[in-house]
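The chain below stands alone, shown as structure tokens; this is the form predicted on its own.
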Amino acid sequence: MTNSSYDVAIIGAGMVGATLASLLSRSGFSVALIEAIEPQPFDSRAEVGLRVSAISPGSSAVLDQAGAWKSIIAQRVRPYRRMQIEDGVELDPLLFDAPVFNMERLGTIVENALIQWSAWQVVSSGGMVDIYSPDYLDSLEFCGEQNQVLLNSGKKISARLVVGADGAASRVRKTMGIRQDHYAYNQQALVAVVGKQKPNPGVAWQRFLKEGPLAFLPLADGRSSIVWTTSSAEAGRLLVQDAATFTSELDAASSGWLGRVESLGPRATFPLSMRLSECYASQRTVLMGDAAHVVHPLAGQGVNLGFADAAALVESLIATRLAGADIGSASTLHAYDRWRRSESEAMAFGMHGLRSLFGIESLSPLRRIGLKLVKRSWAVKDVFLQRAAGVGGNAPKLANGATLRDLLGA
């Protein structure tokens, strides 16, 4: 380690934390990155992981500026250009095609482990980020112009700004004393990798069923990663079924899309909830990603919100430094808090409303009317895609195609 004092100390080197570390170090900030468990090397010859993300074009632009995207796309990914949404009772699907909206793709399906490993490789091999790992936060002292970060190893570092990117159970958030609103859905998402008679042609397919949506996300080898959202009790029942019974029920639920299921990998479930922090910044400390917000995975926007958090903070800190101001000032952190909290709350409550609309059987006529209106309105579709793609007026500049050099005025 060459420093004990930094511009920014980041707690957590997951997908979002490692990406932020790279962006900041490439922008000239001194950065410390603290991570309890180093990620395992990604092996593209191993079976596809159960946790994947639909990375939006905005997020891929952010990852590109972090130096990770070229490594990611050189391995096991699957871009998709069409999104197909079905009501479960309405035969006519809602279609979103990238070329219609002058987009190259709607998103890219990537394994979470690949994203984290690629970002970690960037920060660990460049020599620009001081990494403290394996180590983790023991305590955080808020004092004057530098916060003091005491690590479990006994090491002590200081930083003008501390970032909590340490997940939904964030120790940073708890140390800050920030309250969260928590809504448990009594739902779980069952995930698995399946192969059907016909290969997935690069379509993100989703069908709304009585207890939640079933999604098929395309993989590089033609199989699909499924995310089947249903009640906790039903998810538990599906998890322990024998393969033949499960595939039979999956065939029925997917209404024959791409034919019968011919291969089935391991299954797993995880609980779903919505968590929103009352604020994202105080006392020279900010929260981002799951440490700040957890949203329903209905539109696959969780990690994309985290990448937007990282890009927004980098944009804010560069502007503050160029103005000769303190990167940990209350005004800078208040602006970040207001910007990102409004975006994540809009997404969280939007997904919450959709989940409620599609989860109440008595609302099915209203639901079908809403889908028909969206089908007929190019403008509504465009707004939806702008939000899903992570671009648009309120998105960070890096997500909209700007480079770090642009932000730095170089």
Ligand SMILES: Cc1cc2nc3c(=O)[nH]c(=O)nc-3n(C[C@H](O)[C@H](O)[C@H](O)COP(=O)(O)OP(=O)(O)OC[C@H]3O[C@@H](n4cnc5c(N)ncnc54)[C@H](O)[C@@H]3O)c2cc1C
Second form
Amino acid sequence: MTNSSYDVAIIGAGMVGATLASLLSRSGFSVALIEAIEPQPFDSRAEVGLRVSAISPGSSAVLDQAGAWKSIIAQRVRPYRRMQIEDGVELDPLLFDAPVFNMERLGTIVENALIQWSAWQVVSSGGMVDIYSPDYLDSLEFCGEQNQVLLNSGKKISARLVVGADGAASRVRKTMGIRQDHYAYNQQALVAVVGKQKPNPGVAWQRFLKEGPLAFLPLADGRSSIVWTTSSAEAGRLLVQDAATFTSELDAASSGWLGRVESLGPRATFPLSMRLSECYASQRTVLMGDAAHVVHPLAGQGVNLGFADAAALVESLIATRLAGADIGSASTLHAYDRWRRSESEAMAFGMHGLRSLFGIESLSPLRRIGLKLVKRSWAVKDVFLQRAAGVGGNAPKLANGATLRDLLGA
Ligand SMILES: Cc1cc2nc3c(=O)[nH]c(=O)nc-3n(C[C@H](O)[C@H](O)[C@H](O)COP(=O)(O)OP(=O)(O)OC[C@H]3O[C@@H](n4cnc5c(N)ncnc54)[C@H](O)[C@@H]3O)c2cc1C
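What about the form predicted in complex with this ligand, after the form predicted on its own?
Okay, now the whole complex, with that chain kicking things off.
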């Protein structure tokens, strides 16, 4: 049984929107979740998917509060305790080891479909969220105390706050009339699942090549998910190359790390860009995840920023409600906008900087000095890791280990 008036209507149940729906409903808000394509059950006996994400410890804490993390780790994941970064010129790699920084793990590699399905299952089985799927946002009217959401099915719902978690091509963002800065890298990421002679020992390995980074991310069965970032022309060539030639080029690019490639799955490419919205909130509507920002995947931070957006919004809305104020008030929206925009802009420009540092011609003195500084300085590595782990100073409380009960003062 559904009603048609809610505290929050979320457009898009990707990894970010589905997680937000669970966090909000567990905090006592009434929630409508609208998703165009109903997620398919995840089958851990099927072949590993091409889309995987490096999930930070901060994000796993958020997913835990959403009720999804236990089901995720019970299925098919691989934690990694070492990050190894090479530039193909310097002999000694840049290493980050979890125990050195008192961390149990640096992150966990999880298939996107598993995250989305686990969060979806929580909201669809609990009966606490009204789900409209398959259905999609047709139009949005901004009016007074409640926004009006018109769905393609003809259904009309109203909400005190609307959330656009509808991905990079966000219709919500376009309806709000929010402009984006868009930087196309003229690069694509080629992804595939690869088995080498030796199993991946739980290391996220990355080598910066002339055209962009090549990453091997560890999978549960010892194979690796590769993300090979290169120029669009080169990615097109690698995508259609016969398997034997592709494999020998991959062997050369990874210089025998873990031996030769022994198995290769299907390949796919994704164009890369940086997109930053000029504003994340107005007119009782907020943006989050890829609807708000898209960053270069070289440090695997895109969806981690989205989970932090979700945790930050929940924190703000609980505090607003406890203070007896309106959850769609301009001051709540303004605070969310400032907090999340500064975080994602810092991350986006950090990625830009890293890309430039490693992308400079291989023997550049500037790059050598930059790399030496990072290698030698424990403090610089510590700051880098805190950011990558999604914890520390500016991270939402849920990412830093607080529970929803803590936020609710229960
Ligand atoms: C090669 C590659 C590797 C990456 N690796 C990492 C990584 O290691 N770590 C990391 O943190 N990030 C990574 N990312 C980024 C990450 O994949 C994205 O940030 C993430 O998928 C965004 O999730 P989202 O939920 O915000 O949006 P989406 O996944 O785009 O979800 C949006 C949802 O909204 C629905 N929708 C859209 N329009 C409507 C509508 N009008 N009505 C209803 N529903 C609608 C869609 O069907 C979809 O389900 C990577 C990206 C790439 C390209």
